[in-house]
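Single chain ahead, by itself, as structure tokens, in the form predicted alone.
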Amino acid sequence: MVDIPYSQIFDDIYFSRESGIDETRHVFLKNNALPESWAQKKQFTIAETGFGTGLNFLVAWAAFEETASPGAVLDYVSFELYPLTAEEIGAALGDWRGAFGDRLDRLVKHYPLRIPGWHRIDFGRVRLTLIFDDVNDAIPRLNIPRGVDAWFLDGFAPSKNPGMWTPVLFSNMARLSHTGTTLASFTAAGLVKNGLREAGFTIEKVRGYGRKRDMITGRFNGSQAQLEPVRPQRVAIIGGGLAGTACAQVLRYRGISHTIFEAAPALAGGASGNPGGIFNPRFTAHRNAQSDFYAGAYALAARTLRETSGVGFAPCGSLHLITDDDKRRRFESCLETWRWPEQHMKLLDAAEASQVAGISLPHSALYLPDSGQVSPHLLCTNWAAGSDVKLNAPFSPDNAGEYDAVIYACAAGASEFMPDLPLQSVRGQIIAAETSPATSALKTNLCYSGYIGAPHEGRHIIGSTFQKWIATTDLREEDNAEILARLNEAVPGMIPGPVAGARAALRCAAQDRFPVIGAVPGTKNSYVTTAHGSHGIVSSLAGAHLIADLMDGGVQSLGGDTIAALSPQRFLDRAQRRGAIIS
């Protein structure tokens, strides 16, 4: 007997007491004509309104891989305002583990951090985009150029969850549908039927599952044709740093042939070549398009790095010291508006922070237990493995005709191909220092006006300077002294051992301090990912997924407002508003 999971919030069970797996097969597969509808398609998209335990996703995933054409891809997007934990999902569906093969274990293993926002999990032929948010807030921001093929209208009944079943949901379902899009729902409530009909769906009441007498099916009767973007077969990636190698890793996983062009004699020759670095989101006082990007990118990086071996990953967490009132107010506002659960972000007083750090700290702190350290240099090598890499190979626009698409991931070098991008180089110097009696007990990263990493292989990475006015990467002794002075100012008496090495590099940043990721305006099949600044470990992989999504026309892994905020088109729009003319 399956122990049926129960929602205290909605006072209802997640699936049928008779058989949840059979209920899903009847309601959502059979009544969306699946697997017949995906039989001849190279790409099929399902959108779902309540992820819950993930039961519908797992049933669809198994059926797709068992029946779809070889090489076909399933894009599955689902909304969930109150996500369960990975452990709760494993327990709820454990009795059906045999029916799913290894899929339940893979879902539990790769399940994202339970933080609001957009989360992409790639299972090869099946891509899951989980959106932890209110569907009525998030679905207007959802972009799927090729459209949804089948809707799974799940979620708790309208009588239990009236806030979900709204005209906003129904009208956006119509926006995202094409002629022939189907839907199925367990409910036959009048407000659902009427809302869908008003939005342009033909609705039919049919036999429900088990004791439930009625359910509905439907079909979109609008005249919107389904767009079928031409997927590129050969892609040129310009740049062998984090941004470029992240693109290579994502394209390789999607089976798209690509070549990395790196002008230097080795990968990761610039800022991506640092031997170690810490990863965090970029904090904002309020939730907005920019913070949503960094939140999702951080969650993706934390999960991906944890699953990647040989890149110097250390899951030590980070403490962001609160050294002044302005920082306290910003962190408190961030906690309130981002709505992250305490298990992923928490304010600690000085005593609690000291206990986490393993040393005495004079400040309270914002604690991110999922943060850590990684080697950017090793990460680039890992992400480029298996790719065609050309070193000492500057890319010429004359070569572009040999490829179906080009991705400019060459930091400030992107200005050579897009001179109107307002990019700037920012010099940063870091040091590697040996541990000392004062620092060897440190268990977590500390961030202040600089940062010190927890000990790794007997050393700390400490940084970093921020110098827009210096264009050389020559090492400066005065910078080493400044880095150590800032550490001692934040935590008096915390003096590491001797400096064992230093490295300086030029980071690329945009005028507005936000990455530039998206299609190059005025071109066809040209993309850019640059200006990742000091957050490249976090932002590069999320940017790579977005570019791959833009190429194949499927579910886009970020909200439309975030995509617009990242796009290079934003600079043209701002110039136009100012009355400037950009050629």
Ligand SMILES: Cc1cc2nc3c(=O)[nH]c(=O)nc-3n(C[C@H](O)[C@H](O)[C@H](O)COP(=O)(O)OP(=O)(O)OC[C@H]3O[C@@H](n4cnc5c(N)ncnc54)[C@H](O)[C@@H]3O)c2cc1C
Second form
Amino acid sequence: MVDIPYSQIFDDIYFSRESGIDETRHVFLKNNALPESWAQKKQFTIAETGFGTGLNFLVAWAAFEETASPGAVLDYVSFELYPLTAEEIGAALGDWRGAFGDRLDRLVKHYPLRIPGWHRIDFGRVRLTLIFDDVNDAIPRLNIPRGVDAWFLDGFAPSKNPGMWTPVLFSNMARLSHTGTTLASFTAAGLVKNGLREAGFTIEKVRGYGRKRDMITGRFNGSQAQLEPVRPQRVAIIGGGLAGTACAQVLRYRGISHTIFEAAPALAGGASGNPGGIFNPRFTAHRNAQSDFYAGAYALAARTLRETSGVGFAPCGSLHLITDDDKRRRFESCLETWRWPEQHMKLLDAAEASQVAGISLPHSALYLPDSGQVSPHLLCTNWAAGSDVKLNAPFSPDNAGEYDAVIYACAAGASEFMPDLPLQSVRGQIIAAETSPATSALKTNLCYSGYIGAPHEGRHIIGSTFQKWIATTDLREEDNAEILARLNEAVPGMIPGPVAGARAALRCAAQDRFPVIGAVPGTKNSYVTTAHGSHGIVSSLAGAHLIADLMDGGVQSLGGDTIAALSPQRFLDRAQRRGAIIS
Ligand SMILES: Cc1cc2nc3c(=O)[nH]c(=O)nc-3n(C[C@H](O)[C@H](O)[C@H](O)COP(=O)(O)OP(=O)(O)OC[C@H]3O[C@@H](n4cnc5c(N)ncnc54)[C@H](O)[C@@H]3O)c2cc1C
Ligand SMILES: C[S@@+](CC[C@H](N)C(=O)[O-])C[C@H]1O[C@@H](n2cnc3c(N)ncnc32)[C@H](O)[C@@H]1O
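Form predicted together with the named molecule structure, per the form predicted alone context:
Let's see the whole complex now, leading with the same chain.
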């Protein structure tokens, strides 16, 4: 017998005591005319308020796979302000495991880090976008060019949760609907009926589930026509580093044919060729469009890398040492405004940090236990496996003929195709050093003005230098010395064994130090993903999902303000504001 989950915050239960699964089938499927409504569609989009245990999602997922036409895709987007843990979800729905096949276990396994932000999880034909935020804050930022086909208006009763059922929610539902969009809700409260009618929905009261007398069903009256999906058939990806191979991986998953053009004789010949790197979000003192990108991208990388074998992944965590007051203030503000649970980001004093690190540290630290190390080089190989790759193949517009979309993932090489992008190269060198008695006990990565990775196969990756003024990748002895000196300054006495190798490459960064990802302005089917700076391990994969979303017109995996902040259009907008462009 299922123990019905109960919310202390709202003093309400998550689903019916009679049968949650039958309630979902009655309220949300039957009263949205499902599965009939998706029967003829290639793409169908459901949006839900209040993900809770994921019961509605699992019921819809199973029904879709059992009844939709072969190859059809379900885009499911849901908002949740107080995410349950994966364990709580598994326990709450355990009795219905049989009804879901392996889907409950897959949801639990791939459930994202519980950090505020936008999370994308692919389950084959079913794509979940889980937005951990207040629906009223997040829904104005949500874009779905193809629109929502069916709304599941869940959430606790309006009498217990009046803050959720607002005109902001209703008007944004109208914005995201098209002629024929349906809705269903367990509640028939006047506040909800009237709000939805004012926003443009026709509402009807119908029989509720079990002991519930009434519920509502509705249809959008507006005249917004639904956009027809126009997916590209063949995509050229320019560049075989992290940015390009991440795109290949996502397009392959979505069944979109593509070719990687790489100018060098091998994949990962540029910045992405390092044998090891660490992944972290880029910290900002305040939560904004930029931090939302890095938070979601970090959560995506942490989850995806955990599930990828053969890429040198080590989930060792990272300690960001607090070496001065400025850093302390920035991290404290970040902790307060990003609102990550302690389980995912925590301030530790020097003693606690030393315990986590396994060696004595003179500094307190910001600890990210989900962070780790991976080999960017192996990651590129893994992400490109199964894709068509052309090596020694510098792309030129002459090659473009047979492709109906192009993705420029070629770091600073993008300037050749978009000369106005303000990109710059920043040379960097890393070393691989043997462990020593002073370093071999290190259990986590340490980040300071450089970084040292926890030992991997008897070595540490230690980085890195930043030189905007050097354009070559020749190795420099003085860089090795600088890298070791920075380590010794951050943790005196931490001297590794002999340097076993070094590598230098050029990072690509934009003038405003934020990646450039999105549609190329003034073109129809050209996209760019570049300027990943020092965080390409996390930003490349999130960027690839965004580009695939932009191509297919479905739910976008990032908020509109974040998409605008990433878009190359931002530079034109700024120039226009400065009066530098006359239109
Ligand atoms: C020293 C150093 C240390 C780093 N450490 C970390 C770290 O610890 N963690 C982290 O997250 N990030 C780290 N980075 C950053 C990370 O490596 C980059 O952000 C990432 O590799 C960028 O990937 P990319 O695909 O955009 O660029 P690249 O890997 O440079 O790939 C671009 C590719 O495009 C190809 N190309 C260019 N023009 C053309 C053309 N016309 N036709 C065809 N192909 C073309 C190039 O040959 C190249 O292979 C580090 C970088 C450096 C240099
Ligand atoms: C009745 S439960 C949802 C049940 C859920 N659909 C399921 O399948 O288990 C309501 C959910 O709405 C969430 N919620 C309440 N107010 C919210 C808000 N303003 N924004 C986003 N989620 C909210 C609650 O935390 C809770 O998980």
